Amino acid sequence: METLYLLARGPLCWATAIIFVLAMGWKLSKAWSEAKAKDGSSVAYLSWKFGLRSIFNWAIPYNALGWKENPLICAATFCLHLSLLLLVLFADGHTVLWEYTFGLRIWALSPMLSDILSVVALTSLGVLAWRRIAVPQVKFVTGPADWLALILVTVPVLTGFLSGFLGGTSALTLTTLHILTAEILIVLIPFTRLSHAVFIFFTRAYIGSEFGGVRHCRDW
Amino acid sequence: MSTIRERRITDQGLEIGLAALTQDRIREAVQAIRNSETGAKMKVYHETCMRCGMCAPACHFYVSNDNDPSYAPVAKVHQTMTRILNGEDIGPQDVYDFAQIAYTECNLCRRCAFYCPVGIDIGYIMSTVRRFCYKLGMVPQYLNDTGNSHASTMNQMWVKEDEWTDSLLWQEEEARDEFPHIRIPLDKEGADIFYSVIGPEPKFQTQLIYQAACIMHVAGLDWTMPSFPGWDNSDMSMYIGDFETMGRVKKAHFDAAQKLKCKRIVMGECGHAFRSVHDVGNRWLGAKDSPVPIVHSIKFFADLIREGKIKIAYKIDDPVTIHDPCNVIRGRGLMDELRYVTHALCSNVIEMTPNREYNYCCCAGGGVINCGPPYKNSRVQGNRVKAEQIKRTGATIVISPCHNCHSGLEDIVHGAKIDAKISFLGDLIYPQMEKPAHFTEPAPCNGGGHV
């Protein structure tokens, strides 16, 4: 177990962040060309002022009509990603991991608050999960790449979380499955609905330009 | 919850493409709609959608059908383009479900902007839907009606040539019983503005144009109409998906403004058509913006009151609402003006919840209320909850500047038995504006008599 842990740790690592930063780049300037060879007419209202204005009004809680009219699925993207974020970047083993890996020492969340912030994840993951069972409109619609797509996030955030109450061999374990896992879904992000979390700045972007530069006209 | 195979409508249109429909053609239109006519722009929609439901609400059609889960905008993305784009198997009784959900379940109001936090245009998709619909002859027939006489007269009613000039000079021979001297100038070159109408206004609403001549000419306005095609701004073929036709017909358009040396396009109170010169038919002619420009006729009755060019003689008092028609409000941003105009005419006016760019649309525009009376049953249907609104107002009267709307919400307020009446903004401008005395005194004639 061990030597897995330091395999998925070390070189697995490298190879994760360097798969991702290919593939995502590939992608980018793929759709980038095309875009520029087939949606001409679209591109050409790029606008970074009405882009930026989009993306910031829909990055505040409760400022658009849909997360007015959606206050659950509000609370529970906002907390879900914030979460995510604020953990990826600062719970307390990967503060750790960022200053052996790369020499960077950072600021890091108690253990408590890493706790809290993955109950705050894994309850909103829930209240998505739940929603694609049970409200109507979700469930009409789902399919299996959005299942992927939830449990792919679901897997390292629960390991990470469970992986803290233990210890010995079990620790070990679910850590080097926390590392695996979360291998794996940055991997797969390029390739699943997970590629939101890159393409969502550039779609946003533009049709906030089209609202703005064309239709004169707010989008949230 | 209903299933489009359900609530199939019978459409001749329809019925008649079906028949001539073969794996093979579908195949084909499935592979232009994949590889040629579309881009990076809806697969990245297509990929990145999380299916989150969240556009649901921005619905009329689903919130008016007691939210079946089928109408929601991202259900009806995942009925049709989604399976196109999936590659799965495709037959002639889907590719039917396609043309009724996209040509006659969506009104491509895009409402549901406001509710996508991914920021994907429905509207888009759902065009494209109809662009393969309409690749594979599948139309519906009314809808495609105007579509043929858009290509063959680039007219969208059939009007001919001599017809559309016999119309105006019909409307100035009555116009001039009140005000002598009016003319409704045809083909005057380097005319400061070039008014044109659509379609249906010589057809068989001739009044309004009765009424556009009364205000430029009380305003003092030195305009023009052109004798020739290119006099209608209206286009049913960016609602069908013939984007070859629109591009023509917006040619036309254009071109006649140009060849008449006009400074600028004024056009009535139409809503699709606006979309289509300043939106969508100027991209497919190259053109970022009009090649001419354009004032719709919110903005210009806008300028001329506020200019002082005409007065207002008096304000109704009767309880008044606004309709945000999508194309001129969340398709231009017209809703200052649109209330600039409707208070200077009316002292009880009335505001809709919601309204603005987030009112509910009129389910008649996007070419639905084209698709004609084989739908009309769905489409009042479809539209509760702009009843709804409208009836919450108490309004006697519901202004509308949009013919697609106008048209639309008549059929909404007489279905649910609303006492309301539905008016453009030239139907109160006309009457209610100042005309001064030497306007509409007879004209001198030789010998000092009168004609």
Contents of the next structure:
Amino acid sequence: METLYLLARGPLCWATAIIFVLAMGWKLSKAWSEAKAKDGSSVAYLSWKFGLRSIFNWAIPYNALGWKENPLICAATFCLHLSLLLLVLFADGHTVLWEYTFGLRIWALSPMLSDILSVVALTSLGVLAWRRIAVPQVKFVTGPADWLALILVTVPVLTGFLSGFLGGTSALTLTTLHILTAEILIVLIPFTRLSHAVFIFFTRAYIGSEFGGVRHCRDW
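Take the protein just shown as the form predicted together with the partner chain and give its structure as the form predicted on its own.
So it's only the chain below, everything else dropped.
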């Protein structure tokens, strides 16, 4: 198990980062080429001003009409994304990984705060999963790809959270599983629903430019 742990923490980390950057770059390039070929007139209207205005307004909780109509989903979405961002960057074990693998020294959250953020993330994931089961309109359009995205995010968060309460071989096993499932998640981001982590900025810029520059109205 220790050999697998060292492999996951070292070479596989680099392989994961390289695959993610190359795959995401390819997906973005492909999407841009398709957008120009299929909707060139709209692409010509892309505007930094309207694009950034749309991103900014949708990044404020309960500011957009869509957020106001679904207050619970708004709360779960913002809590999930904020807690994941903080955990990925500043969780105690992650800062060690940043320094060991990439030579980056980053300030670390306390273990207690990391545990709280993990609970927030898991609760938010539970709310989003409940919505896909309980809300008929959402259930109708939910497919295997949506459940795969939820599972891919849930497993590394859960294993990372539980590993902090164990010791000895069990902790090493769960930590190794946490790293491996996180690496699988990162590698699959460009090929799954999770690609919205990057594409959301371009989608909002595209919609914001159309509403602001063509329809002369707000998109939030």
